[in-house]
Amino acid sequence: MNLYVHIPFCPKICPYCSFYKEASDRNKTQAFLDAVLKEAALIPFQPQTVFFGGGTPTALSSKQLEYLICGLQARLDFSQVREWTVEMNPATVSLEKARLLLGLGVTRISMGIQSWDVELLQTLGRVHTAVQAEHSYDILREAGFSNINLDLMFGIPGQTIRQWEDSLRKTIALHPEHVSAYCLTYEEDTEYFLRLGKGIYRQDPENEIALFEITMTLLEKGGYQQYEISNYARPGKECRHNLAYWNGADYIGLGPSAFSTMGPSRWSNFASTSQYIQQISEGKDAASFREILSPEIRQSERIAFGLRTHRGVPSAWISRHQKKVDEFLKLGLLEMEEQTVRLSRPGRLLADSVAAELL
């Protein structure tokens, strides 16, 4: 079992972000923390991984983080936790906060850099500077963290190949244990999606492919293994929490908009902090919807996620599409080894299209 806690507060709303979030609100924060702790007490379980995401979890003060973490530890058995990740924005890092998190049991930090280029950070609407991001990384090391992920983004409007190469090289030079490199997607309900619709921004698939190829090449040369389409790690530093998702493990999500899956049951909480707080405080169900997943849907998800990882999937799982499998093997988009099928390097460039044909 795995635990995800969604903390929706952000110091600033980025125009490209589609996750549920809202501007930090001191008048709402304590009620939110109490609601999360009350929800946690309703589903007693023993997590093996913990992930605080958002939003920006470290938009919370040190006292608020301590209140939340100690409250969760009092309600759930954390004795078997093997990895505990907290997402951080470089603008919210302090030595006090970092030491507090490490002392309370957090083992891994995921920091959203996105780019080391000043102009691109402004394009993305980030509140941090490149200088501040590097200083925050140094603070995390000084505090004692030995497992750090840095998030990067390519396909940013106006981004050049040179800018992306520079960001990758800068990141590699810092020697983080893990790098997540995502292609920008234009999601509905974001300012970027509106700009795309108005023609202010344009997508360039060929450029995105070129940037993705550069990502794989430079990070591999830097000593990182691409263990999932967008994730690269030093040996043994793969994110256990995300691997649990991709392997189809059960997980519980606490907080507004958080998803949970237990066996065939899946549910999602209200994507509204105010409504979430109200539901919990009144002793009502915080879930906005629930569904029962058929074995076929669960298996399709395992295939889709499994193909995105370097381990691939058992060939028996996709044997009913053998003609397509054979075709992709001949095209060099798939590889087979000991009855396991996985995407080849060229296949990773077309991961979604290949997976769609095999579901």
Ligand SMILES: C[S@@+](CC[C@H](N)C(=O)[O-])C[C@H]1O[C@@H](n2cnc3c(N)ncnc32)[C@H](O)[C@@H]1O
Second form
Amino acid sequence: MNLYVHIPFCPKICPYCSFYKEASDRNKTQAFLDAVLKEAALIPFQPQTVFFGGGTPTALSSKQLEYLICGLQARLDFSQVREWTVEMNPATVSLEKARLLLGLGVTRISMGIQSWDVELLQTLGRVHTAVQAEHSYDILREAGFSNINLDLMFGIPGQTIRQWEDSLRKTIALHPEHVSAYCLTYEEDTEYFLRLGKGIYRQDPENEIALFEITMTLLEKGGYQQYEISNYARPGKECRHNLAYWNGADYIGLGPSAFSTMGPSRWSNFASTSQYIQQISEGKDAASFREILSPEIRQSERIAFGLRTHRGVPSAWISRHQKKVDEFLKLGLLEMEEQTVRLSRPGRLLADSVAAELL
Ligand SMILES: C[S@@+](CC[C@H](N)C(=O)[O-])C[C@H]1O[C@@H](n2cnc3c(N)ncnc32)[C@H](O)[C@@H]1O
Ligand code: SF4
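After the form predicted on its own, can we look at the form predicted in complex with this ligand?
Starting with the chain above, the whole complex follows.
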């Protein structure tokens, strides 16, 4: 069993981001923390991994983080936790906060760098500078964190190959244990999506493929294994929480917009902090959506996620698409080893299209 906690506050809203979040609101924070603790008490369980995501969990003050963490530990049994990640934005890191988190049991930090390029950070509307991001990384090391992920994005409007190579090289030089490199997606209901619609931005799939190839090459050379399409880790530093999720393990999500899956049941909470707080405080259901997943849907999800990882999937799972599998093997988009099928390196460039044919 795995635990996800969604903290919906951010120091500043980025124009490309579609995660459920809002600008930090002092008047709501305490009620939000109490609602999460009340929700946690409803389903007692022993998490093996914990992930605080968002939004920006460290938009909370040290006191608020302590209140939340101690409250969760009083309600849930944390004795089996083997990995505990907290997402951070470089603008919300302090030595005091980092030491507090480490002392309370957090084992892993995931920090959103996105780019080390001064101009591109402005294009992205980030609240931090590159200098501040590096300083925050140093603070995390100084506090004693030995498992750090850095998030990067490629395909940013105006980004050149050179700029991306520089960002990758700078990242590798810092020796984080894990790197997530995402291709920027123009998500509906974002400022970026509007700009794309107006023709201010333009997508360039060929450039995205070139940037993705460079990502794989440089990070592999730097000692990272690509264990999922967008995720690279030093040996033994794969994110256990995400692996559990991709393997179809059960997880409980607390907080607004959080998803949960337990056996065949899936539900998601109201994607509104105010409504989430209201539902919980009135003793009502925090979920706005519930469904029972058929065995076929669960299996399709396991195939889709499995194909994106380096483990691949047992060939028996996709044998009903044998003709397509043979075709992709011949084209060199899939590889087969001991009855396991996985995406080849060229196949990873076309991951979504290949997976779509095999579900
Ligand atoms: C929820 S954010 C957490 C980190 C923290 N809030 C921050 O931004 O520093 C997780 C990551 O998702 C990625 N992300 C957000 N919006 C994206 C988009 N439209 N396309 C691709 N990646 C995106 C970013 O790399 C970001 O660091
Ligand atoms: S990218 Fe991170 S900081 Fe920016 S709006 Fe999204 S969650 Fe908040």
